[in-house]
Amino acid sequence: MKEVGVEFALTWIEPGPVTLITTNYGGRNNVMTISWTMAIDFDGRMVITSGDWNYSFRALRANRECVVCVPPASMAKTVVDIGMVSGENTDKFRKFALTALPAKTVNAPLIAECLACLECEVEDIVEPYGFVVMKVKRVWVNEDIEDRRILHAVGDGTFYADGERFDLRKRMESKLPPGL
């Protein structure tokens, strides 16, 4: 083994997947890129990390809802470009040719080009870390998208796309909640 700097720790534990978080703020749809996402239980709770510097974070704080969308790896360049522009002065749906679909329980839109979209309500915001704790209310899956690879950020501007699936369900069945 070769020791490297502490700054490289993030590149080994970045949880992924890269997500697109949609909000509707002041009657206008917006989307941001977030790679810091984490499931925290089997009851549909998850956490993303953001902060006041981010226009979408202000929308999350004000409206307490969003949609977490999982883009396919084929959208990698678009996903990065979305994260490089502020929604405060840009209509990102138009700029990046994203198709907004209506959600059922929140005002934020689903993104048709994504593999999955999770309608969420914000349960808590944990300062000073900018942890946004959310409860998933509905899950939508787009089975028509051919690229099933999920994009993972390393944290240094590089990404991996998974693709190989290992089905070890039988080995851990006793730990899985009913219906999963």
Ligand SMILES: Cc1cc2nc3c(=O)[nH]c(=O)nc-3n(C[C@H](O)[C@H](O)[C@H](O)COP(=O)(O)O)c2cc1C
Contents of the next structure:
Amino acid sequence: MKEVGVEFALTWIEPGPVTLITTNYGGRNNVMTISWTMAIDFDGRMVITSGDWNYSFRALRANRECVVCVPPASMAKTVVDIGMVSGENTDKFRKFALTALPAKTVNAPLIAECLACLECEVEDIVEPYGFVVMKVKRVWVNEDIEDRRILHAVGDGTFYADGERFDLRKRMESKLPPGL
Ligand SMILES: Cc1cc2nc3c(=O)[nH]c(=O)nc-3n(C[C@H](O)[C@H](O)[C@H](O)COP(=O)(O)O)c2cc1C
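Next, give the form predicted in complex with the named molecule, keeping in mind that what was shown is the form predicted alone.
Shown next: the complete complex, the earlier chain at its head.
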């Protein structure tokens, strides 16, 4: 085998879907792109990794809530562009023509163009890693979006869209959480 640099490690670890995280800070909606996500239990807890170089991180720390939205792969270019500007000086909902819908338990908005939106409360922020531990409170899905493919970041500026789906439910039935 050929050895390559440690910087290539993460390109081989599936980091889950690329997400859009919405916040509402000082009465203004904002959104950032996050590809570092991880599910950590069956009770709806998940972690994103960020830091205070992002305006959204300040909102997460102050308000302790957000919405984690999962965009379809057809939004890939917009998803990247959202991650290239800051809400500190840009109204990204306007710039990227995103439709903000009211959530039920948080002030941050849902994004109508996304496949799913998870209303979340921040339970903990683990420094120095920038882990934001969240508990999902409500889940919204948009079944009208034609493109059902989720986007995945490799970490080097390239992306995959979901491809073939394997149904292996029978093989792992006893490990599946109730209701799924
Ligand atoms: C594809 C992509 C993935 C990203 N993933 C992350 C991430 O996992 N964590 C993070 O802190 N920033 C990530 N970013 C960078 C933020 O989205 C970016 O800094 C953004 O401008 C922050 O916006 P804000 O200042 O309005 O909060 C990503 C950017 C792109 C384009």
